[in-house]
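Next up is one chain by itself, shown in structure tokens, the form predicted alone.
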Amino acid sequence: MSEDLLYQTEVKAAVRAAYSTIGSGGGEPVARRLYTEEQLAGLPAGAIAWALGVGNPVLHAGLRPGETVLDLGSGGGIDTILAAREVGPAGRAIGIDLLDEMVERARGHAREAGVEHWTEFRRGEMEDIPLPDASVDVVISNGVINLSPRKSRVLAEIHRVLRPGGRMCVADLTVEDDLPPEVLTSDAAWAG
């Protein structure tokens, strides 16, 4: 048996624990900072309340009607719902999240937004995306890839599920300097 030098099990447990205990997302202040008024119009209050992202990948993804979009780390569903609006009923929006609670919450928000017939939420891990090869046109993600201890594995999975000519649009956090050991070993830092 090989030793897990990346502490993947511990990191995933810390992320799972952090996100399963929060009572809500960043809410309207975060949503108003990241999304346009047109995007927010008609969104369910719950989807806005659970906004946890760091950017607006849907705005920059160039989504077209009929495309299939995968949202990695879909959380409460705000980006998946916005993507579903862009691709319309001829397309498909799929959200993947680590937590069953988020998947259920997002399904309810999609139903309330009226996009449930072409929107799907699944429980899954971004290092092992539960979709077939070459099955999506666009992958979006909003502040989630940074939570993985195996970012190269996430990117390999994105490549695997994208169709030839597919694209990705990611909003995320990066670190440009070395972090002190107390931050590198902090569960809160990994989950935050």
Ligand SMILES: C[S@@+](CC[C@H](N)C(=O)[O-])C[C@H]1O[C@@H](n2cnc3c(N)ncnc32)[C@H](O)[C@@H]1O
Contents of the next structure:
Amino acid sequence: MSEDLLYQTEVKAAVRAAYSTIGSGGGEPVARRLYTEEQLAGLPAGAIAWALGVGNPVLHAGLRPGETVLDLGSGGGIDTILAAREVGPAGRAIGIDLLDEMVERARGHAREAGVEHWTEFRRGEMEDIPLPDASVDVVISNGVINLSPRKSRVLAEIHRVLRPGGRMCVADLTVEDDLPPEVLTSDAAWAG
Ligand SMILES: C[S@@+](CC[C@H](N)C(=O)[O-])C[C@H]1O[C@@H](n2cnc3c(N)ncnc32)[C@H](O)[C@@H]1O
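Please move on to the form predicted in complex with the ligand, as the form predicted alone is already shown.
What follows is the whole complex; the chain from before opens it.
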């Protein structure tokens, strides 16, 4: 068997361990830094407490009523819920996450936000999105694609599920300089 030079199993285990053991997200300080007052108004406290993103993709995605939007790595659901409010009941908001507990948590927050009838959360991986080809108008994601050892594969999956003319709007981390070996080989640095 050939060696996995991307260390996919190890990276996924580290990411899974990191996000299944945290007791909360960044909370209000993170949410207030990333989101507008208008967006935060009416959001369940739990969705705010579990904010773990690095930006505000919904603010820039230009979502329109009736569109289908997919949130990769939806976590506690804050961006999926904000997207659901923009696309409205004629549209659809779908969040996928690696972890069952995140999916459950986000479902609860969507119910509290009153968007559950056109919002769904599924357990799934961004490297193998559990949706048919050409089924989504907009893909959003917040602080998640950097966690994948297979970023090209994630982009290929986004391309597959987007309808012709569809768009993506993601907030993420990029690295501009070489990282020192102690960071490159740190599970915590990758997952965080
Ligand atoms: C930094 S948090 C961001 C959560 C959310 N987007 C937010 O802004 O609050 C990363 C999330 O991505 C999920 N995740 C990690 N790897 C994933 C993968 N391969 N596929 C889907 N979700 C993944 C984690 O379980 C976690 O909920």
